[in-house]
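Listed next as structure tokens is one chain, alone, in the form predicted alone.
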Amino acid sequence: MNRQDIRNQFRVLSDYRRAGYGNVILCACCVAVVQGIRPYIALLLMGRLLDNVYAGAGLSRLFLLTAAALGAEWLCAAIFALAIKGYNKKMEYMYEQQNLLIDKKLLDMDYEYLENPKVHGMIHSIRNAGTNRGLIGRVLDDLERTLQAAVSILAAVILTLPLLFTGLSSGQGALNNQDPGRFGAFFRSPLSTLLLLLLIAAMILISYRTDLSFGQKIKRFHEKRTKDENFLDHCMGIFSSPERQKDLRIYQQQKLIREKSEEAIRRVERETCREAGLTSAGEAVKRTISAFTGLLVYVFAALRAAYGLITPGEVVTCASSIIRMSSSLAELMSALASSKYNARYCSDYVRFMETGRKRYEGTLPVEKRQDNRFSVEFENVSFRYPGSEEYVIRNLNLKLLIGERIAIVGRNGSGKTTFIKLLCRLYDVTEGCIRLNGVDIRKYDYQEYCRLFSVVFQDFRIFAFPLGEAVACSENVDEDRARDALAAAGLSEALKRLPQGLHTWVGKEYADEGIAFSGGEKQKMAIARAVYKNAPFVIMDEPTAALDPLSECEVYEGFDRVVSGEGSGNPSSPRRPSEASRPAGKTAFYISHRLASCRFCRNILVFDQGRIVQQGSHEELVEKEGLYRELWNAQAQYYGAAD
């Protein structure tokens, strides 16, 4: 594990601390320190008691030693109880806390990264780090294990070094005052201690290499079954989704899905059994090494005692401390091996968090205009998506007319939606520039620029909030304005039927009394949300795809009045918006594959391969040879009319 890996792991913990969870890290460190020191209290007490009994000490002395040990043990237990309480309080929610950090980054990230497969790969890696406590839980576990092992090793060294490198100054035999000979002289010399430490280090290194080797094999088994586990997660989504179950039942795919999921389960079970076998084998090897190391230490300590170098009580303290030290060293190596395994996840985390903001952040305020007189011009604009060499928009020059209704049509993949993304500055142009009132839009404050647009995307989402908040995108809802917006979208009658009105929850995710609205009703809510915002530019990307023809007509009529500045489009409403609150005329863009719905637009832009190949009204374009008439005639036969 290199320095960068260590820095990455500290970055994970640092972000967790800055998010307000520093007390969890502190509690984990306290637990580690206490657990590292605690075992040595009993070892030290046992050795001292044996020596005092052997020396004939009185009961008061023995009682004092016992009381001191019990006091130290009680203090450690109290600190441990307080620390573990603070640690466990947040431990169960570490995965959610980690996801909160990721989600905050996603909210602040340039939009183009959200469509980047590499970014999604990093998110998948972080969120599937192999533990129910997420990557933060993994790194915190490794920190706790490493710190506990380090404290334990330090305590063992403090206790044993004086016993390993010093002996009785007189050099006499412990039992019979005879010359111990060469063998005894060897155990008196520092060389014997150094040799023992080298043997222990060799055993620990073997244990570490074993742990690392088995860990890599287990990792391969884990990666091998990841594909099947992802497939099973996908199947669970199918089984639990009523929408997907409709397709499953109509096309009678139950047997197919059941067989494939059972095959995946068998493969996962097989790989899991192999992983468990490897884990058991690795554990057996490590325990064998640990037992052999313990035997070696006890023999060494007993021989030093036999030759008068340490007392019987010190034999217990020395041998037990060295065994615990070797065990702690093995645990330290295991924690380091785990950290090395986690390094790639931490690397993905840091790369994700350091994904920069490529978009130039302008500072100019957008001019506040009540008349919505904003001019937009595309000047030699070309665009290709990051990582692609293919241009989606090519040398586009266009000046938009203020207050006009503009329809954008064309085949799939012709650049229509990309044109809208560039206009809303979800992406910056590759070449050329887009100007608002003669100023490059990149120079404007981005948040202010975004306020100019109300958009209904074809892949819109309505969140599980109360209806009023879902339309207003805020907890502060102007209820009259929200009702007008819903009326413009064709939901006034539906709103009257709701027992809680604007306070009705959308969906049942958070409230049992919520209403499961239809897809068409949700699409109308998305349109109402765009109306409520009252922005000077309104963009509708396939706004009525889920609506029946009558609802489509109703929505377009109501929306047309709103765009024109004539109010809600709800003539039966007893409350009409005042002149002061009535919105000014807007510039509206409609993207639709239903060309009939675009006939009321005076200006139609026909896109093909990233270029505007035709422009004009419906009457003008349908009379000319070209793509628009080809598309119109292809659809008109299904409507029973060619005009």
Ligand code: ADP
The other form holds:
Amino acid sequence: MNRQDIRNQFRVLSDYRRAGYGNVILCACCVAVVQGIRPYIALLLMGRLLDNVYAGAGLSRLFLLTAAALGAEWLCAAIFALAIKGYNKKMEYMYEQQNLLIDKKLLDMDYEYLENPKVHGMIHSIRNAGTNRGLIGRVLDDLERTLQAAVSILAAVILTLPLLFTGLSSGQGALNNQDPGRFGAFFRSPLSTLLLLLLIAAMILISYRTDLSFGQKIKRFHEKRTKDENFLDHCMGIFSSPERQKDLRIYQQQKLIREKSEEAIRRVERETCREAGLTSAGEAVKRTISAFTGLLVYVFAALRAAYGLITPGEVVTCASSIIRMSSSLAELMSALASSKYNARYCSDYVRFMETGRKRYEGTLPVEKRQDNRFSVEFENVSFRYPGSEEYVIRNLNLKLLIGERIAIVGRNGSGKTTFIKLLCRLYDVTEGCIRLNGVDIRKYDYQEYCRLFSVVFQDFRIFAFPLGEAVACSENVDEDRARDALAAAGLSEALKRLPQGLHTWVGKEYADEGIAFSGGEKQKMAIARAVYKNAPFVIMDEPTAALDPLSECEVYEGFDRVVSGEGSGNPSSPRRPSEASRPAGKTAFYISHRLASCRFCRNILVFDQGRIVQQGSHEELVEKEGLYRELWNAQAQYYGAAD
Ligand code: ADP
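Switch from the form predicted alone, shown above, to the form predicted together with this ligand and output its structure.
The complete assembly is shown below, putting the previous chain first.
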């Protein structure tokens, strides 16, 4: 693990501390320290007890020592129980907290990153991090293991070093009075202790290398398995979704998907078995090394006692402590290996948390104008998506007049939606400039700039809230305005049928008495939300795609009146109002593949490969040779809509 990895781990912990989870981290540290020290207290007191028995101490002293051992054990158990209680209780919510941190970040990040697959890869990595406790669970485990092992090693060193190097020379050992010989002399010298420590270090190193190499192999199996597990998740999603089951059944893909998922399950089983085999093999190697180290230490301690260097009680304390130390060192190595493995998740976390605020954030307030006199100008605008070399908008020049209705038409992929994304500043232009009332839109405060737009995206989402709140996008609902907006979108009849009116929940997921809207009704709701916002720019991307012809007409009627500034309400006539009869109101953009529904816009922009190749009214454009006439004639063939 390098320094950056350690910094990343601290960054994860520090974010959780700031999110109010400092106590959990503290509890985890307490658990680790107590667990690290606990065994040594008993060992020390046991050694003393033994020496006292040998020395013929009185019962009261023996009783006192036993009581001290039990008391210390009880104290450790109590601290441990308290810490673990606080730890486990909060740990249950750590995963949710982690998701909350991710969600907050997602809300705050530049929009372009939300469409970036790499960012989604990072989120996946953080959320799962190979365990169901997520990244924070892993980092806390590593912290706890490392700290416990480190405390344990420290305690062992404090207890044993004096015994190993100085010795008592008490003269009571079995071999003490014999000629020590070369072996005895060597054994009495500190060199033998150093050699023992070196041997232990070598054993630990072997154990660490074993851990690392088995860990890497296991990781490879794990990665192989993850692909299949993701595929199985995907299959589960298909089985449990009525929408997807429609396609599954109609195209009779049941057999195909069953076979594919069974194959994946077989592969997962195979990989899991191999992984389990490897884990056991690694464990067996480590245990053998540990047993050998233990043997070595006991022989060493016994010989030291035999030469009278330490007492029998100290043999127990010393040998047990060293064995514990060697297993703690192995545990420390294993925890470090695990931290090294987890470093990539932490690095993903830090990269994710540091992603997302690179664009220029202006501070200019947007002028508040009752007359909606906002003008927009595209000046030599070109754009390519981040990470892509291909321009999807090319050298676009356009001036939009206040109160205009603009239709945007063109083939799929010609850049219509991207044009809207640029206008709403979801992305910043690559070259050129977009101006609002003569000022570069990047200079405006983004939140204020956003208030200028009501957009019904093609892939809009309506969130599960009470209807009024879902339309107002706030808890403070102006009920009359919400009713008007719903009426303008053609939902007044539906509203009348709802027993709880505007307080009825959208969807049944969170309220039994909620209303499950149809696809068309949802689209109307999205339109109502746009109407309620009452923004000077209104953008509709395929606004009526899910509507039947009558609803489409109704929506256009209501919406047109709102856009014109005539107020809203139920349309009384099926006729689409003409442009000429309308007072200047909002600036409206309609993107639609149904050219017939764009005819009422006087200004039609025809997009092709990121450029505006034609511009004009329907009448002008059908007259001329060009893409519009081509598209119009192609549709007319099927709908009989041509003039
Ligand atoms: P339209 O709305 O006219 O169908 P778009 O504006 O959605 O077209 O797309 C224009 C081009 O930009 C297409 O080639 C599309 O593949 C590409 N594109 C759209 N979104 C992204 C994105 N997030 N990243 C990269 N390329 C994109």
